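The data below hold one chain only, encoded as structure tokens and taken in the form predicted on its own.
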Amino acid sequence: MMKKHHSSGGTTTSQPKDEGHGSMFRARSKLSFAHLVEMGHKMGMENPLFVCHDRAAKATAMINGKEYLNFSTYDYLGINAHPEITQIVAETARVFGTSSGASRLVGGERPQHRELEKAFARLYGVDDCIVYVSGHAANVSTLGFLFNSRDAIFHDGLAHNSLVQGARLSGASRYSYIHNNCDDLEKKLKKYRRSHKHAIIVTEGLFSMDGNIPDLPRLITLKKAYDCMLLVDEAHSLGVLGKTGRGVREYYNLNADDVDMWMSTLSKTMCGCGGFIAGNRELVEYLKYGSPGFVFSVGMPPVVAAACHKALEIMLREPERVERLQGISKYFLEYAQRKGLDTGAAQGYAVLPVIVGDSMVAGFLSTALFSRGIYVMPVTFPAVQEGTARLRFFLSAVHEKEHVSRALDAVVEELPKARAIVEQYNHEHRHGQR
């Protein structure tokens, strides 16, 4: 909802510097990733984040000249500078340009946005699908204008931001279920539902931190059972989960129209920049219409359309690379359990967290690794909760098991030392204080 802004009248005073807006940014950057680098440059830790690469992130990465294994890229199968995109990319640039130049409502259209768009409706087997430059608007935008203060919104508990910002964004009753539990989310249904218009269940086909599948098949008998939609976020399981990479609905055997909205971004296996919403027709319609992420935003450059089609089309086109993908994900889940470090509810799927707990033993950690040539992200608070804090790797259908293990071996090498420097500063500073 707009909020409205009112003029007091009066003279405005200028702030102190120290004391205006960039006191607001300080204050809230303690709650963000800010205040763990900050903490970190403290206790001599290098700032692992927004590290520049020098090519294409693969199964290796070049970094400030240096070669790094590398698990932090959602080049899933593997496709991301394979030579058909990138000709067909310098191919639609060369006639298109690189921008679309204005929204597609009031500057039209270009042939590679309708081809994306059916051809992820024949995927899912449904009646269309809208594209959007932005993955995580196209979460937001969709429900923030397709649901307000009379409906609910019910998601998982471990949902992505988008989806949450999304339900916000609407106005709607919002109501969080235990992750993955369905007993918590049917109770809530049975509390809440009657008291709502309009209801949706929202939840990820393969979830972005723990790397676990929902129940799909009783999501959908209880989406029936009380008259609710349901969206599946599938940003991470479109080319990892089922036998060709169609994702959550492949890997059950599910009917397309059992699920209300199929979403997923193009920024993973799809290697470019976007989203889509897949559905019925007059849903896309609708969404066409009115949607803020959509009307009001620049379409998305036809030069990214172009390649995520075409790497559509490599995923259909070799089966083989998923089956890789699914390979080296189960080795990784073994070798991991194997050495005895934690990987949650993981089910070795493309993303495996190895969770430490502490979020600053997360952070030396993953500085210890890249030291020793080994590219993996932490996730800490707030991303995650408080005392789950991990490295999370992305597996790619080109990693070997080389990688994983040498991976694997240096994490179990590096924990305990990044736990000591960890309580021993926690320690000293305790001291300090006394």
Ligand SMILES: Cc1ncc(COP(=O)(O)O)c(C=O)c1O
Second form
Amino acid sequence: MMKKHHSSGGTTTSQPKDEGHGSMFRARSKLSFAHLVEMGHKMGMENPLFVCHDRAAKATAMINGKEYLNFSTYDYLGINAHPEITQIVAETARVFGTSSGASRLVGGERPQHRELEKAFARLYGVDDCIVYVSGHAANVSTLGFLFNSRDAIFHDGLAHNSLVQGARLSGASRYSYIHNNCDDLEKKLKKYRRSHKHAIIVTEGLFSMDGNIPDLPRLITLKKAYDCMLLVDEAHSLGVLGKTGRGVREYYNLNADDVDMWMSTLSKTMCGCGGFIAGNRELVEYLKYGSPGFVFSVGMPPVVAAACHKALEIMLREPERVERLQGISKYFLEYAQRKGLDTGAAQGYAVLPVIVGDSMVAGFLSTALFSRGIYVMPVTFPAVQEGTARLRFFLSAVHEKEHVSRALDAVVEELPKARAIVEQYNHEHRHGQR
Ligand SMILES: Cc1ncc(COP(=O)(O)O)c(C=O)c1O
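I have the form predicted on its own already, so could you send the form predicted in complex with the ligand?
Below, the chain from earlier opens the complete complex, with every other chain and molecule after it.
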């Protein structure tokens, strides 16, 4: 439509009025919380989106001079802003500045890059590791680069957007199996695997929406039986699962090479940003010379690599942080269930959803809690299925029992009010009395 408009030299009497690109952005805003925020605003509620923090967010966050109980960030072991990290960052910045200046292929490496990669390879007991500047890019670029139209990618129905985008980019046939359902996966493998050259099964170590753990031993059996590779995204399980935080591999006591690609982001327990793929030497080398998100993107800032490495060191040195996180998560799960809240499939490890069903209810509940000094975000369609909207609480080793009970008591009080507001809204909306 735009092309026609331009080529007609502006004589557009028979054309619909050109609205420019604005209409595109308006259509997209329907997917956002914009209408919830607008309605909340009319009711005097504060907007909890894109808030600006005054300091590092820990168990509490300071936002515009007001302190909030914080359940919206993923500093699972409470390591962010640790004095040892601040110190190593300052020392590294003094020598190397804050940027790598170019892609590592072009502008070379800094010692922090390889030291960090070797540390993650050691952690997983594999040959090597490649670090990307973003966790999202790590998944998109790895899957997008390794697979092509002859191949197949079988992924969990609730796999993170970065995994799905990577699968799409690759051009491989994409089979989404029912969330955490190995029977459905096996059905799909039986039916489709034979038609493809290479295949991979993609899962998360701890699911970021439901807080549940995949049946990794069974996934390993399936990958062997159907000649697939296996990628496990440990974004939410590194630092969270296993006695010492080594993730889902430690949780199940698995062999390192039963999984072809151990992936994790560095933005959660590791307190930085970026992502890695750890695996065998050949794979890592192939990615380093070809994967576009590595080859054509700047190297991780050495200060971030140093920060993540220090965070890993602290995690391994202080397993009591992992124990505290697991303890407070279990307390949350039991308290919520005692109060009659729906925690879905959550198993009590750091990611704790409270499912409320309707997206609008989740939005209103979140804004109501924000007004009461509790910062927890809603997850609504399309991130989760319609009817399963939720508040998603991220727990940290630095949360106290009192934080949890205060937040959940407030949920119990505010939930009926949020439901009533939405019912009223729907009623008026149906009768055109907005
Ligand atoms: C499972 C999973 N994988 C990948 C990512 C992307 O990581 P990052 O935000 O560090 O880019 C996320 C982000 O939340 C995630 O939850």
